[in-house]
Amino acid sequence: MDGVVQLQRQLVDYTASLFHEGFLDEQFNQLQQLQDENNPDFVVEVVSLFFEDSERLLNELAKALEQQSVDFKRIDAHVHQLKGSSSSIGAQRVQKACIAFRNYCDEQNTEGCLKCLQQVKHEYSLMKTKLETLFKLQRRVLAAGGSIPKPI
């Protein structure tokens, strides 16, 4: 049983670090509270959809910024969508990077948009790795016979 308690402590500490480092915000806790025994994979499913959608949007943004004539309204629409989906799962640093990106869209600044795209990709990649690690820790706790501590 000590192993389970240790894994649960690891999970709690790791989750706390994601909030402390600004990767996640309160919205992620709210998402977790929607999960129950009837839908035990709810958060993983929602976040997986976020990953799929984000990768599609990031690819669309890269293509749109490579065009001879950049359509800033289209780019802004994609960034707005990414910002919204990031916000809905509590991916705070991705959301903040999107806000800066939208400012460059407003200014029709291609160079600024390209830099922001790299920043958004970087924050997204970090977020994805962090959440995948979180979900692995959760699976280890469950496999050891423990339960996932509910967010406060």
Given for the second form:
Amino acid sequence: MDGVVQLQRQLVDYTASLFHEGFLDEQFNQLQQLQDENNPDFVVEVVSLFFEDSERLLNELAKALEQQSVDFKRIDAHVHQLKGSSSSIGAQRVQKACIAFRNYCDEQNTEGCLKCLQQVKHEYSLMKTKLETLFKLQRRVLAAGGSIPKPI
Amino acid sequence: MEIAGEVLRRSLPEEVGVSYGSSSDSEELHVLAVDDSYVDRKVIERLLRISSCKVTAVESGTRALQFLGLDGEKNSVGFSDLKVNLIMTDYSMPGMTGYELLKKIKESSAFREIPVVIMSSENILARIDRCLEEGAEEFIVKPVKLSDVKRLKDFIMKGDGEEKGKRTILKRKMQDDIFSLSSQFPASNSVSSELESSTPLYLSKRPKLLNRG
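Could the form predicted together with the partner chain be shown next, to go alongside the form predicted on its own?
Every component of the complex follows; first up is the chain already shown.
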């Protein structure tokens, strides 16, 4: 059916663009490989956990940077966690933004940290939108009777 | 096993995820995974289950010790009936680090033989050295891949006697080949130079890191 083929092509192209633009890296492929008929929602589940975790951490970071006396150790710990979970799902740009953030923590530079927080929030927000679009496309393919192509 | 299972469900906190394989218990490897990150626990659980391992995933070193019955609490029940074949722990965790957990396990006569693998997102040589020195089987830089799990599983399935013999031979050979190692492995420059200057004793373990493929 033309509809399914077109949708699948759209999905493949969109996925490829996310890799090409550096939003996703190889780790995301690894996660897709772990999904099968017995665990058809694995990737969505892990990514949902990532969204929850990240939003919690971003809130904590904002609060910590508002304090009179900034606790850089605590901030670094939060950024480290965010860096870890973004790495685990292949959210490459978020991960990179976290690396830059940690450098400013090391320098105990509040101004730098605030800028980095904005950058990380921005990257996270982009990532979230793109992944939600990806999952929507996948659902459309499945609804049309097609299957999600597995990464090579 | 049924009774042990019931006790497990009743007394352990909710964050412990236990899976019981459908095939006979003695054939499936049972891995205790320790990580404070929800995301990482979910991923490691899946990696292990897809590799036909039973998984118990806990969020901290304290919980891990409770599970093993090593926490010294009067009321704790040791679940050593549920034999653990491998422990995989994150390094950086609040409270007890993976390194501290490793030490406690290696200090215990009941559990010191269980291979412990440390996982870390940071590739810090001093950290790797410390863990290997303390008896960690391997140090894996995150994110953990399916190939890492497969490799670990093969290593454990091979069995103690045979594998230990092979490893001893490998160690002796490596000590002979110390200075040819850096040319054999096309690792990053910093790792190569570290190899040449580090003590031979732990060199035998290093190649495992580079052979991740």
